[in-house]
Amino acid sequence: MSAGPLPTDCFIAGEWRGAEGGRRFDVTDPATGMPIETVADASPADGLAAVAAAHAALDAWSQVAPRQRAEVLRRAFELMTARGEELARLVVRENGKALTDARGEVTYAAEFFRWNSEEAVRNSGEFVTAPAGTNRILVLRQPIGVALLITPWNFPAAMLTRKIGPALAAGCTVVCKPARETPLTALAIAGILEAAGVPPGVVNVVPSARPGPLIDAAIADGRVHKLSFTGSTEVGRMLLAKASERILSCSMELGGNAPFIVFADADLDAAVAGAMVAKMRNGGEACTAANRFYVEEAVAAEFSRLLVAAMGAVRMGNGLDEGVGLGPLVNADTRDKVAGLVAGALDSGARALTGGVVPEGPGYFYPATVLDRVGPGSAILQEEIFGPVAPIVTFTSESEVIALANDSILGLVSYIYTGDLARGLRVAEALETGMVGLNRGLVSDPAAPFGGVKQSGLGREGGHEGMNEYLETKYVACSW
C-alpha cells in the first residue's frame, strides 16, 4: 500500500512547508554513504511556528472526547500496519538496519498507537474523604500542554510513536524534532497521523540539520510545557540544564550499559539465543543492547564457543538484501567509535574470537565481534558500545557479579540467565537498573514501563505510566 510521494518538508499546522529560506539537507544511505533524499532544514523560526501551531490546537484537542482521541490513534495503528513493509524499507534506507529488524521495529512502533488508543479512555482520578472527615479530596489529571519531542536515529519509528501515542491520548499537542540522520520515517508517520484524522496543529514535525538553536528556542518558549528526549546521557544533561531555567517537566530516556549475566546453571543454548537478541537487535545500536557479558567461569569457555558460532553466522551487508542479519552502522563516527573501543580492548590484552576488523569498501560496516580476556576495568565496559561487539568477562560468585554489574553510572536494563528462579529474582532485585530481562533477551513492550535509574533517565514510557508523563495532577479540596 502506498500513500503517494514521500514527504520531505516540515509538517506544521497540518501543512507541508519548506524551511525558512528554502534550506535543505541530505539524508544518507549508511550502506553506501551516498545521499538518498533532501529534507527541509528547519530553523528556529520554523520551530517556533510549530510551537505556535501546537499551542493554537491545544485547547480544542484537549477537549476532544477521550473515545474520539482513541479512535484516531486506532486508525493510525491500522494505517501504519497496512503500510508496514513500505515503512520498514524506508527505515532501512535511512538507518541501515537489516530489513528483518526494521519490520520488527515498525510492528512495535504501531503497537504504541494501539496501546495508547486503549489508554486514552483510562485517565482516572481519585475521590476520597479526607482522613479528618472535614472535606472531600478530588484529584484530577489534565493534559500538561504542548510537548517538545526529540527522538534518536536508532529507532526512528518506535521512538516517535512511543512519545506521540501517549501525548495525544492525554490530550496534548506535540512538536517533534527527529534525528537529522532519520527524518524521513518521522515525516511518513506524520502523514499517517494526518490520514488518521489528527487535526491540524496537533502533530508538527520539524527536521533540522542544526537542531541546537531550534531546540533552545522551543525550550525557552513559555508555550511549551513538556520536554521528552531519547538519546545520549551527555545530550540529556545539556537539555536538562536548559530546561531547568523554566522548571520544564522532563522525561529523559538516556544511555545504557547493560550487563548480560550468565550463571553456570543456565541453559546455555537459551542464553546464547537471548544474547543474540539483546546484543544484535538493530546491530547493537540500541540503548537496551547487552554491553557487558559476565559469564560464570565454569561455563565461560562453552558459552564463548556457542556465542562465536552464532555471531560468526550472521551475514553482513545492505539491510535490504535477502538473508542479511547485520546492516551498516548509521554513520562513520559511530563505526569509528566502535572500532576504537575494540582496538583499545585488544591493546589491553583482550582477544578477538571473531570479527574485530573494519571491512574494506563503501558504507559504515562493522562485523559481529566477540572478545574474551577482557579486563573488568577496560574502557569498552565503561562506555555504551552502540555496535555489534560482545566483550566477555568471567566471574566466580553471585556477589562479585552484582558488584561488577552495578559498577556503572548508567542503569537502564540488565539481563540474567539462570536455572534457579529464586537466584534470578534475588539478583534482579539487587541490580541497579530500571528493567531486568530474566531468562529473556528482549524487554521492550508497549504495555510495560520502559525507563532507567541513575544517569539512564527520568520517567517512564509505555505501560500505564506512559500517559501519566503527559498529565498534570490537580487537587481540589471540596466541601458541601
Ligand code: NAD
Contents of the next structure:
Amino acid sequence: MSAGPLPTDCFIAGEWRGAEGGRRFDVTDPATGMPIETVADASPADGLAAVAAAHAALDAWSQVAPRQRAEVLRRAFELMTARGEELARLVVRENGKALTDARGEVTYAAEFFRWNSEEAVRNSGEFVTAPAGTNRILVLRQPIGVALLITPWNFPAAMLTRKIGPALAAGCTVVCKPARETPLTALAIAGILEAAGVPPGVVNVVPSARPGPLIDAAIADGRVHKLSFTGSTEVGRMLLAKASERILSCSMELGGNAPFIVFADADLDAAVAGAMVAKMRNGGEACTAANRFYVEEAVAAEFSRLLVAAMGAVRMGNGLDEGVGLGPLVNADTRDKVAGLVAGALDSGARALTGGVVPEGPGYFYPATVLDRVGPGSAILQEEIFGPVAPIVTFTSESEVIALANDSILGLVSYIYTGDLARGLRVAEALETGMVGLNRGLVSDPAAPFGGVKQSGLGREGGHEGMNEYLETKYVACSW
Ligand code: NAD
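What about the form predicted together with this ligand, after the form predicted alone?
Every chain and every other molecule in the complex is listed next, the one we just looked at coming first.
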C-alpha cells in the first residue's frame, strides 16, 4: 500500500520544500552502486529554518494534552505498521540490508511510536514532605524544548523513531538530520507523522550531504535545547565538544565492540543460533553486533564448526531477493574497512575458516566470514568491524574472559552463553557494558533502556528512561 510519491524534499514547518539554491544529492543502491533518487541537500540556512519552525511550534505542542499526543503517536504506529512492507523495501533500497532484516527493523521502529504513546500519559513527578518537616518538595518534569536529532544509516527507521517517539511524548518538537546514505526512510517517516496528525513544525527533517556546517549552526542556536545523537564515537565526541559551548543537554548512542562469551557448559546449538543473530543482523552493521567471540577452549573446535556451517549457509545477494540473508554493506568505505581488518588479522596469523574474500562485481558485498587463531592484540578485536566477520579467540577461565571482554574503551553490550545461570548473572555484573544478553543474541526492545557505558554513550533510549531524556526536572519548594 502506497501513500503517494516518495518524499524527497526537506520537511519544514509542515511543508515539503527544496533546499536553498535547489541543491540536491544522490542516494545510492548499495547492491549496484547506482543512484536511485536525488534528495534535497539542506544548507545551514535550511537547518535554521527547521529550528525556527520547531521553536514556533513548541509552546502549542507542549500544551497539547498528553492523551492527545499519545493518540497521534498511536496513529503513527498504526500507519507505519500498515505501510510496513513498503517501508521495509525502501530501507533495503538505500541501506542494502536483507529484506527480512528490514522487515524486522520496521516492526521494531513502529513499536517506538506505540511504546511512547503509552509513556506519554505517564510523565510523573514527585511530592514529599521535606525531612525537616518545614515544607513540601514538589518535583515537576517539563519538556526540555527543541531537540536536534542526528541518526545513522544502519537502522534508518528505528534510530529515528527511537528519538522522535519519546521527544513527542514528552512535548518536545524536533529537527531531524538523517544520515546522508539513508534520507529516504526518514522522509517517508515524516510523511507518516504528517498523516498521523502531527501539527506543522513539530517534526522537521533536513537531509544534508554536508552535515557539519548545518549541525554546527543548529548547535550554536539558542533555540535548540537538546542534542540526541546516534552514530560513531568519533563524531559523537566532536559534537559533545561543540555542545559544551552552550552546555547543551546531550544524549549519545555511540559505537560498540561487543564481546560474545561462550562457556563450555553452554547449549552450543543455542549459542550458535544466538551468535548468528548477534553477528548477522543487518549483516553485522549494528552497534550491538558481536565483534569478538570468546569461546572456552574445551568447546572452541565444536563451536567453530557449528558457526562455520551456519555462516556458510547464509545466502548473499541483493537484499530485495527473497531467501537472501546477507545484503551488501552500505558503501565502498565500509566494505573496504572490513576487508582491511580481515587482511590485517590474516597477516598476523589468523585463519579464515569461511569467507574472507571480496567478491567480484558491482555492489559493496562482503561474505560471511569466520576467523580463528586471532591474536589478542589484533586490530579486528579493538575496532568496530561493522560487517559479517566473526573473529574467534579462546579462553580458559572466567576471570580471564572478564578481563579480555572489559579490555575496551567501548561498553555498549555483551553476550554470555552458559548453562549456569548463577555464573551468567555473576559475569553480567562484572562486564563493563550498559546491556547484557544472557543466553540471548538480541537485546533491543522498545520497553527496555538501551545504551552504553564508557565511550559507548550517555543516556538511554527506550524503557521509562527514554522519555526522561527529553524532560527537564524542576523542583518547587512549597510552604503553605
Ligand atoms: P557517523 O558518526 O558517521 O554518522 C552519524 C550521523 O552523524 C549521520 O547523520 C552523519 O551524517 C552525521 N555526521 C557525520 N559527520 C558529522 C559532522 N561532522 N557533524 C555533524 N554531523 C555529522 O556514524 P554512521 O557511520 O552513520 O553510523 C555507524 C555508527 O553508529 C557506528 O559506530 C555504530 O556503532 C553507531 N551506532 C550506535 C548505535 C547505538 O545505539 N549506540 C546505534 C546505531 C549505530
